[in-house]
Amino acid sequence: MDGFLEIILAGTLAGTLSRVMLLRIDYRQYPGYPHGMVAHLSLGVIASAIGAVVVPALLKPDFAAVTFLALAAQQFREIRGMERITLENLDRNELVHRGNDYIEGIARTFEARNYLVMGTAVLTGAAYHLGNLLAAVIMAALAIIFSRSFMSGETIGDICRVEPARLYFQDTILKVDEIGIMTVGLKEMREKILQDGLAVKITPLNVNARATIHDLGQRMAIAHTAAVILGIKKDIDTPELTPLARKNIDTGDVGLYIVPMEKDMEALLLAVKRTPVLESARSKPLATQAGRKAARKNV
């Protein structure tokens, strides 16, 4: 019994540490509040304990205990639904919306993290049983490193070139380089945009990247990230100051326009580059024969 207790403690500790390392409290993720942190850390401890019990249950053997894994999976799916609803409610009051794709991606991420925590606990417990404390520490470290790398994912900077762009008006049409953004009728608003606005051009590195940034949800995520990082000079009665990302229908490039509170081009470039590539937006036309043929024809 004491041996089993040590296995459970080792697995629970490793899993909890993994959840702490995976809990991102930054501009992109929810929770960003103390109560949310407590809730998700508590769920991490529970997931760790469930995973840690697997090895003793198999050794006993007590296969009924393993059925708790199915119950845990069901609970984690419900957590994903809870996160989705919470973020959708919060998004209604955002001046620049995250978008449904971004929200779904965040909800899936929190569910997946609990599974990674359980896996870390199982592997650490198994290493403790088969080896010793040192083996458990090494296994926990490897599992945590794998979890962090697995959950980091691609960013826009990995698949696109992001560069400063020219912001100007052609008559009343606002343009980012050659990309038309919108029509602005008021002269005072046009002057405000030219004085305080910034623009970047996002050029995909290949056909896969082009398909990804053409996704509307991905472009909404880019605009939202830039708005959160730099702030925006927009209120509910100034739609002209809404950050927008529009594509060049001929080349596939995307132009982003924003009127930030902090007019800092370097910060804007960094914010756009670090925007995560959404799961729902990720496309790979080059993985198909038709996509490769079309790409060669357009080279």
The other form holds:
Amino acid sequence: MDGFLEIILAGTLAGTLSRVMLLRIDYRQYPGYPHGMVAHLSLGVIASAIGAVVVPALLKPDFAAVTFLALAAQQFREIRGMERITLENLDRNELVHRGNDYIEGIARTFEARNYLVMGTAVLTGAAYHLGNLLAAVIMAALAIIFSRSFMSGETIGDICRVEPARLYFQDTILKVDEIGIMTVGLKEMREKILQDGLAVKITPLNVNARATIHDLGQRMAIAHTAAVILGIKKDIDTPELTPLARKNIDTGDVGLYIVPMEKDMEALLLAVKRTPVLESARSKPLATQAGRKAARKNV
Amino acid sequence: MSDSAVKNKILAVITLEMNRVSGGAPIFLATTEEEREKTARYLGRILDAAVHDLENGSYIIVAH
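Same protein, different form: I have the form predicted on its own, so give me the form predicted together with its partner chain.
Time for the whole complex; same chain goes first.
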């Protein structure tokens, strides 16, 4: 009976540590700090405690105890729902929307992280039981490293080339290089946009990337990230200043237009590059034979 | 975005040529380009909507 307590403690500790490490990556996407942080840390502790109990339950052997893992899974699904609802409510008052795809991605991430935490706790508990404290520490470190690298996905900079582009008007149509963005009727607004606006062109590196930035949710996420990082001049009564990402229907390149608070091209390029590739937007036409065949024709 | 087609709506028309417009949205007749520009600016701000130039003498105010 004595050994069980140590196993549970080791597992819980490792799981909680893992949650803390994963939480650090969250700040950029989710401003729930510090109350959101408390909520997520508490849930992380609970998840790791549940995970940590698995090994002792098996040793006891009390197999019925393992069934509450199913209960835990149910709880974590609720976390996803909770995150989604919170973010959707917040998004309604955002001048530049995150978009449902981005929100769904964040919510899913929060759910998945709890499973990772639980897994870390199980593995650490098992390592402690089968080996010793050192084995548990090594296992915990491995699990945390895996979780971090596993959960930090690709960014736009990985799959696309992002370059400064020319922002100009053709009559009243605002254009980013050859891509038409929208029409702007008012002269003063056109002057404002030319004076303060910035534009970048996002060129996909391959067909998979093209399919990804074709996704409207992904483009909203790019515009949102850029707006959050550089600030935005838009207010509720100036919809013309909304950052927009439109694509060249022939090449699949995307032009992004924004009127930022800080007119800094370098910063804009970095902001666009670090936008996460959304899970829901990621697609791999090249993984199919038909997709590869279609791509060859285009080259 | 799929419901954007339903949301996009012409809220008002500001025109220099009354004989080229008709229909459901309120129409504002302007006599000079400056007046058209000014009316459009005011309406755009009041309605929180974007001003578009149809380049046929009419501006439209569209809620996106």
